[in-house]
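Taking the form predicted alone, here's one chain by itself in structure tokens.
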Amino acid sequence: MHREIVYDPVFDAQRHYRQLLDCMSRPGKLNRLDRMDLHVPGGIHEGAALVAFALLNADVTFFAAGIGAAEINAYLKTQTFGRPAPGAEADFLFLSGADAMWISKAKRGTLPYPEEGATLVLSVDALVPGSLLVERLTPEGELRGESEQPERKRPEASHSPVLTLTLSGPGIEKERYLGVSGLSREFFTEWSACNQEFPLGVDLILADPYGWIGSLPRSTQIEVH
């Protein structure tokens, strides 16, 4: 497997890392990573791969599950020099929404070292900013019509409902809203359970097919609608 030649491991990684930090410090805020036409294997979005490029190195471990897991592991190892590991031991887990319940096995850190809790990087169907939710969300949780911003349009093959998340906690002045398509209510119930013993827990990074990313640190409180 060849290394990506369109990606600059210094300048692109620094730029994407800053965008990711902005999302992590402001839970629910979305930033868009520039499309780079990477040769990403099936089962992971390009945005999630770019997150991997920014975060992985030879000192950390990662895990992938589901469709194309072997190809994803080989791809990320080649591009980042990160080390594949079992899901229960990995620092980063790269999963699709269909495999997100792997969170129940992810490590949550220890009281002396809470920073050793895992980070899940989830490839989801769509991310919708709070500013679009009120006027575009039906009572059934579906988006009305097509977005005025084509880059936010969901894949035609996707029929998963949009869950509306009400977020609060550090980095949020009062409340912030985020729409997520491609994850279940059960997943967020499990995620909340993983974070009950804060500062232990699991952090989330979400990426959709159009390069939009967002973050939900373990300190974030959520209500799912």
Given for the second form:
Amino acid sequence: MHREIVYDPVFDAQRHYRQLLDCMSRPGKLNRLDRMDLHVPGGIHEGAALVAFALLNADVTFFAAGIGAAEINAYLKTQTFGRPAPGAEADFLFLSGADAMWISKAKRGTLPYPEEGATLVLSVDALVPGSLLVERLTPEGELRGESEQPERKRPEASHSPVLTLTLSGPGIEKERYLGVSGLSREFFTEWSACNQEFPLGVDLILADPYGWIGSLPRSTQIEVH
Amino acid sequence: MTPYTKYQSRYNFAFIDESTKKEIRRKLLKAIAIPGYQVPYSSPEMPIARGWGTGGLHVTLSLIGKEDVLKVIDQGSDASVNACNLREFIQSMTQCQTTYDTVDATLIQSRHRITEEALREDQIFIFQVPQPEPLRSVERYEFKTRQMHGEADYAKMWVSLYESFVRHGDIMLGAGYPVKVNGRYIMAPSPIPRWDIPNLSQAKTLYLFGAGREKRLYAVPPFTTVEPLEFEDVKFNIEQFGDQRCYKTKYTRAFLDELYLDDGSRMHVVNDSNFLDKLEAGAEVNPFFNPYLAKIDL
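Output the form predicted in complex with the partner chain next; the form predicted alone has already been displayed.
To see the whole picture, the full complex is given below, headed by that same chain.
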């Protein structure tokens, strides 16, 4: 496996990190990472790989689950020098679909050192910004009709439903909405359970196939519709 | 002397090596996820001594890109030694643009002041912090303060505020008044005057704190509630200047510096140098506003 040559570890990492920082400090806000045509293995989106490139090095451990786990492990190890580790010990977990339920195993930190809680980097089918959702939300908070996004059509193959999340907490003025397709309702229930004992918890970074990334830190409260 | 030609620059972009930048970047994300919690970090060697703004410098250098416009202030002034040297250093390591104007800046590194002008969503404000531990005055050992933070056991802090009131009739804390962030962690807001504390709460800007000597990073995300510690019957208040006005501009709703003149008399002047320049030039200003400022007559 070759190292990616189109990626600039100084300036691309800096630019992507600033977008990630913006996402993390304003939960549910989406930012788009430019396409780089990396040779990313299946099971992980380019956005998730770019997050790994910006954050991982030999000081931290990561974990990938699922069918493509071996390739993802090899790829991230070669590109970032991060060290693979079991799911319960890893600092970063790269997950998607049903494998996201590994969240229940992820470490949550300790009371004196809550920052040791893991970061999940999730490859999802689509992220829908709140601005597009609000028009389609009925007063009861139910989604109206199928998600229509002319410029960001979802792939034909995946027809997973869009979950609408209502977010509140630090970084959000009152409420913000985020649509996520490709993660189950049970996943978010499990995530809320992980964060029950704040400051212990798990932080999420979501990446969709179109390069959009969003973030849900443990301080965010969610309501799933 | 042989000219140094192998690389364009002797140093990595923004001075710090990429591996350490990644570490600081990861820690900052965790700091934002746990508002007010102090994340330990490596605090690498800098060309200035620890305790002279290295924490702020680490944060700034791991965020900054070529497109950024940088402003550095030291106690409100763009022109004092600390501000000038840090600005010159960061500029020479990144070739970024620099400015005095708060409105033009994308990154603002500050020692002990928040600007008088309101900050925007696209700006990031970075504090240099000398002592990140608000409980240090009541508990000497780090492992104990860490446990106290973990358990949200802040009884000692409240007792010390109560004792201060009993002894002196007031909470005798000026700069660095302890605050509670998001209803959870008690945080030292770096020694900003009480004047600036209300501007931390529900702000549009991301506030990042770097304590280089003490090796701690922490953050207040935008739109986060930051409450100064106060009792039901003894309330927090900002500094009162009485009927003093800035002698240059007659302005009252800004933090004032007291000047002692040769004849022993005293005068007051607006502390924020860029804000003062704008007032003097009659330029349009968009200052912070909060309920405490509302009580001050213009």
